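A single chain comes next, written as structure tokens; it is the form predicted alone.
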Amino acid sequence: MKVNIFKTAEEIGVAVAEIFTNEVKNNPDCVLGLATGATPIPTYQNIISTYEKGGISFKGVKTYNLDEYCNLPKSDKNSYYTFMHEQLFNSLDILEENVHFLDGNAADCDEECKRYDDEINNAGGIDIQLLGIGNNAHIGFNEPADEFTTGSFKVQLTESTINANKIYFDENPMPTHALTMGIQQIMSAKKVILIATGPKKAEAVKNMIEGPVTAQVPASILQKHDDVLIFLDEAAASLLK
């Protein structure tokens, strides 16, 4: 893991929408993994700064996001493939039928997640995978467990999970389940990339960091990848040693 520590979220979100915005240029038919949540928008913010300014295409990028809530339609303005195509999407070139979503909605969750495993896998694999990080350090909706997850699969949400998110959700109530990405599909990314701000993930980052790998710590797991960029505020990182 390399870390890198920030005064604010906005210095982040320029940085690393920078090692995003190369890697397009570098590499116009890159497959990036994508993460919803507060956390990466100054980062998709930054991105279609640049898109705007011109020199860069997102017609040959393909996208796969992280996750997705069961049992919410998919144009529910909490639905992630909403919140995707209003903070990010919308705003670029990118081709429809190049951004995927596991579909929560599925009548059989674990046929959607063989599917989307195997998309993934025929499109060569993720290039860049972007992460945040819950209180209780899950990645995706990989929750605090007794063993690593491998594939995609469906995933009934922690209350801690509940708790953090049921802010948004004043219409529809807040699911109580998930698709998600596994743990094994996050690491087989080439690169890896997870931002952290604010106080109440510094426990979670120090577990992360410092702490033994354990599925009790899903994000620990990282530890184990060969190409990891971890971007901290100063808040994040203030129970680091």
Ligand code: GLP
The other form holds:
Amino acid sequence: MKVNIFKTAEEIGVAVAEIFTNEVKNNPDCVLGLATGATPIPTYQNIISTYEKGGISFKGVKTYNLDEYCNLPKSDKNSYYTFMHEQLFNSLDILEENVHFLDGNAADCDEECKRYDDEINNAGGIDIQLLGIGNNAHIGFNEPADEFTTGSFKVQLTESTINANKIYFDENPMPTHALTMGIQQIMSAKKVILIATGPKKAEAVKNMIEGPVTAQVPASILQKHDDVLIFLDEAAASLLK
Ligand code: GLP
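Having seen the form predicted alone, the form predicted in complex with the ligand:
Below is the whole assembly, all chains and molecules, this chain first.
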């Protein structure tokens, strides 16, 4: 794990956006794994400003998002489909047929997860996977568990995750389940970039980097990946030795 500590979330956004835009310039047909949440927003804003300056196109890029809520219409303002379009895709020349999500409303979730995993494999796997981290060290929606997960699956969200994310759900209650890529799948990305900002993430960050590799701290598995960049602001890094 290579750990980079920056003063602010904004500086991280500039640095991580540069990695992504360089990848798109060097490998215009790359496959990107993307994340939602507040954390990647500065990165997405900086990707958009680089794109707006010209000289880069996303027409050949394919994206696969980590996760999606179950039982929430795709068009809902809180779906990850809506989030990604508002925060990134609508501002780029990326093709709609090249942006991919798990369908949290699929009639058969097992079949849907298999379809998604096969599609990622058929695309040649993920070149760069972007991750945030939950307060309980979840990645994607891989909650603390007895064993590390493999491919995409349906998960029941923990109280910690529901408490952290329910602030966005002012009208309808927050979904209790989601579909998410599994840990082994995240680990098979060629490169992984994890961003954590703010004091609420400090303990999860410490456990991820300095603790044992355990499925109770899902992000700790990243210690075993040979190309992981961790980007922290000073608050998220505050408990590190
Ligand atoms: C959700 C997402 C994760 C994200 C996490 C942290 O649970 N499924 O992918 O990393 O929230 O979100 P935030 O960046 O808003 O703290």
